[in-house]
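Here's a solo chain for you in structure tokens, the form predicted on its own.
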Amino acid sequence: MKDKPETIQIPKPLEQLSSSELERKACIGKIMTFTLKSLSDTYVKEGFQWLLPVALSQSTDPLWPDPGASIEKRIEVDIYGKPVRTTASMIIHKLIASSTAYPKLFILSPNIRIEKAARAETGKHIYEFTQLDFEARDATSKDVMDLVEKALITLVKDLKTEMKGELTSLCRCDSLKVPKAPFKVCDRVELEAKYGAEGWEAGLAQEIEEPVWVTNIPREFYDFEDFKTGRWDNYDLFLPQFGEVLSGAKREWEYGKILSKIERDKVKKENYALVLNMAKEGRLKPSAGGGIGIERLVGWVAGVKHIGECQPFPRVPGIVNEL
């Protein structure tokens, strides 16, 4: 008989925390600060420009047909006579930015995805989160994977030296290991054969003890797909317990392919007119990049049960607090 899954306590708002819980919250906050500084330092040293985020836009991530998306509703408002939506991710902005003025860029990007309330107790879903979104013109998938491995190894190595007290307080000083490069790479097809088409993500996250790459995942129109072989040149980084912490890919840049995929997937063309026009004019450039979920990454480092613990004001699906 399988053990019953552990019940995950829903993170409480700040004003409801006890003194010991506030001390734990402060420790996690220090880990968060260190993580943001470490990652941003790595990207700046690698020649990336730090751009400011966008919260409202006519064009944002369609999140379709990604099977991992579970959005209950999209938030849309009218401003200046035009409909805009809250940012689901800045992928479209990155494609345009990396093709024009910013060949290498990163953004601490807000993401609002109103997850179904049933995901409250997964421990890895929140309806408002932050990604370190990055993109590099003419980069390959290997370039991105090498960069991310370097960034995470640097982060964990330095954390264990400079944040030893905080990690000890969180009972993570000994159990948090510095990852070794290169990380293991798995093909999604092989994982489906092992765990099933519906259960491979959860199965992998429960089994691994260190970061693992997963490649060849059918996804949105902007990820590069080889029409001849059916393979996708993309990659997700999985962490123990929390699963996907990074989603990225080599990007499509050719007009014909982008148009055919948008039409195939029944995505509204009018929401991506700028991408289509730039591709048609030959101004959309090849690039590769990804987005690192900051709360999931810090949650793994800190050993939390629910990533809402990593937020000062938890955004748990189905729950709306005053702050």
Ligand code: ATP
Given for the second form:
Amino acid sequence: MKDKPETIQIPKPLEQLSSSELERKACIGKIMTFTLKSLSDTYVKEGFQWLLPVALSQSTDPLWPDPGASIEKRIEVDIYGKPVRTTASMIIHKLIASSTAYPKLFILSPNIRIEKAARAETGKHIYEFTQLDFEARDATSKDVMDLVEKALITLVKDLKTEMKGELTSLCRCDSLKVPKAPFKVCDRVELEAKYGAEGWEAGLAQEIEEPVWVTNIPREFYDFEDFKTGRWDNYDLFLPQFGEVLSGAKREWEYGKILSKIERDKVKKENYALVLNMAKEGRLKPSAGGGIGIERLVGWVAGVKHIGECQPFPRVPGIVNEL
Ligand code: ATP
Ligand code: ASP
Ligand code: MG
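Next up, the form predicted together with the ligand, please; the one we just looked at was the form predicted on its own.
In what comes next, the whole complex appears, and the chain from above leads the way.
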């Protein structure tokens, strides 16, 4: 295992950066633009419709149960006499959209998760971030894993030829390697045996030198769980240093299973009335998808210490700047 990382410098707002820090910020900005273009090109070429995100809905990701959850506050306001929540993720929207008008879709979706201030120095948590969230009707986990591998390999390959100057300034020109498909796949149960139930995520992130899939992770009700074997048909993609960069799954679509999982998780049924009704009427379709944390991905490419460096206006837990 590698040494513990040194103390992380908290990313500063634009107006406090020195001229060399501004140059670095501009470099990371160019890597961000390249990454967004490369990923969206891949998804569009693969036949995915590009949807625009929403910020306020009655129903959003419960983010529960999740052993790593650290949400300090959930934002809920009334508009037009109805309670709405800020988007935690667009998973529920994806289930409905992929079952109806948009069989293959992706969204660059701002997610608001008011992480505990103690997470300021993890380097991988910010309280507003963006997911490239995607879903495909009738897809399998294997389809999604193949697609993500293709998207990442294309991205890194093209970055290494077209962004050489920027990668050199960020000292990533040589250390950033084009990953090879298929990526290694580990079962979460094996990782728990190796690193412990609490420490497997950190242990894996520190050990690996290329992307690794982890499957079979107990998560929210919408991920597919085989009730006979107890196995979850889901996957997280881990990168060196930051660890998890994507979570995704094949989804539940049957009413009875969704209802029993919502009840088991003690999640408020009334917040998921639409999904439950669609499932009851047989209108929810099987799908699979995932969400890539854009700042974590770009942070890995650029070799930053804190992913807030990838944001023009950093959202570090516990720190509220004017912009
Ligand atoms: P973690 O356990 O690392 O906090 P999570 O499992 O709670 O993450 P998910 O709900 O799976 O996160 O969100 C999907 C993706 O969004 C993650 O794989 C990650 O890339 C990104 N993400 C989640 N939370 C944050 C955050 N606070 N800051 C930046 N990116 C995040
Ligand atoms: N985007 C994730 C998914 O597709 C949901 C999440 O944010 O946890 O499964
Ligand atoms: Mg996750």
